[in-house]
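Next comes just one chain, in structure tokens: the form predicted alone.
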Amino acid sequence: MNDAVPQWSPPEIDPTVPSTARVYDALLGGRDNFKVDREAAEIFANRIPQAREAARLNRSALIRGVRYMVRRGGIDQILDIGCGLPTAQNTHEAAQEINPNARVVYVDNDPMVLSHGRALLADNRTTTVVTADLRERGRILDHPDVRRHLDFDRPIGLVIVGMIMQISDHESPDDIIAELMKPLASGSHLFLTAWPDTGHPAQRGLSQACLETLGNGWIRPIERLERHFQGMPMVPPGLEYVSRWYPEEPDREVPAVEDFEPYERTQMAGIAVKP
């Protein structure tokens, strides 16, 4: 973890300003990051002691809604937007595990990801990593990269983990859902997790050491997160606490909320299926 920048990265990367994708690896234990994103991943856990196993939570239901897409929703393309940097289990590995077939494009706007995404897939035909932000959906659906790895004709997985609550009200984040679903065809997937707020100190602390440390990080009533699903049927058990969600196995025994962790009240998952 040497807080100079590699010869090997990207010029715009500015080793004193911490990133989403490189606080997050560090929250995971990662090596990716430097002084900066370790000393944002602290402010964190003094906020929220729990923040390492949150975030573990949350790449938990990554692996868990992809499995469910690509086993049961028979999705076989995905577009993750925010993907983050590669970690101990990624996208395209959760997918092509199930179908080696599956075809995955990787959204981040962060050139270290691009960087180390584009190392890591040289050998993978099926997958690709292209640089636009979530907030610029046209240059997504439009860019070639994307064109090329995804049939528009076919249901698409839209996976957007961990993305959702950076995005603040006067961007109008479901205006920007909308959009990134509208072009996809009948029978393509919504995947996204984002924070709730039910007034749990846990969820106010998450979001707070987000917003310190990186400048966003909204937390939302649980009613207005669920307008996120555009009115779309929501797959079982809907939208839920992560730790109760298991949508390929929606009748098994869950922990009641009371029982819970702090940390497990900071984050909830659900997929929508569009008509």
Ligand code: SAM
The other form holds:
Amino acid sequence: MNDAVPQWSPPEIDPTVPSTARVYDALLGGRDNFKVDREAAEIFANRIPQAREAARLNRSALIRGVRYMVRRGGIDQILDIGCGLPTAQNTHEAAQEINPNARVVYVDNDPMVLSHGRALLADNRTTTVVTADLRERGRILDHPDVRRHLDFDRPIGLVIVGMIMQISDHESPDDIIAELMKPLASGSHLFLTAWPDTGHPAQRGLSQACLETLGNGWIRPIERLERHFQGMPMVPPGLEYVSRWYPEEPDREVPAVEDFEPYERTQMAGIAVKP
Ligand code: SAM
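Got the form predicted alone; any chance of the form predicted in complex with this ligand too?
Time for the whole complex; same chain goes first.
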């Protein structure tokens, strides 16, 4: 891989500072990253064994959750905040495989996601990308592209996967989620993954690697993660470790937590439905 800054890099990108989207891309084995991002990915790999598998585990949960919402939950419009750089399989592809008319708005605060997303979506009229920050929830909800693409009178699937751990307690993640859910119609889904803190060293290692390289990445007790879902009813199996989370297959045999590899303790997933 070439370490020079490639031509596709938007001018506002600082290639000397690692970005979450690019470090995650590096962990997933993608090509849209710089040397500094690959060095950060190495720090992750040193802090928790199988850090790359952990990234893939999160990505597989993303696809399972999207499929659940579209196939079982009847969701045909999705707002995916903190969507990341396009990779092997993306939210709109998983959704449109089931319902070709499903509409998706991607939101990310990294401008590189916009430039790469636009290239991927040049021919896709039901999907768009917006650059905005989760913390500017009002701006996201009022954004003309969001309003043009999504019908707020009908249920929307709000996806916040692999990013709420980047919002500090000081920034009140639960309030942000509540404000985003507020204008959504009854039947809307909230699909979220988060990092638990049960005292396991792999959880601490992941958080430390993230704080060290990116300046954010907080683990939280499971009761705190449950509060992200605002008391709304959860789709079975509720908030679960990703390796045990198969919302489309509630009867599937899943591994016992005691049999987990350490990295399998680092992420939990859940979907709640707005009454
Ligand atoms: N959601 C994708 C997934 O789970 O595969 C990507 C997750 S990646 C680890 C986190 C993404 O969230 C990055 O692309 C990053 O740029 C974005 N992000 C982080 N903080 C954000 C914020 N405050 N607002 C919007 N996007 C944010």
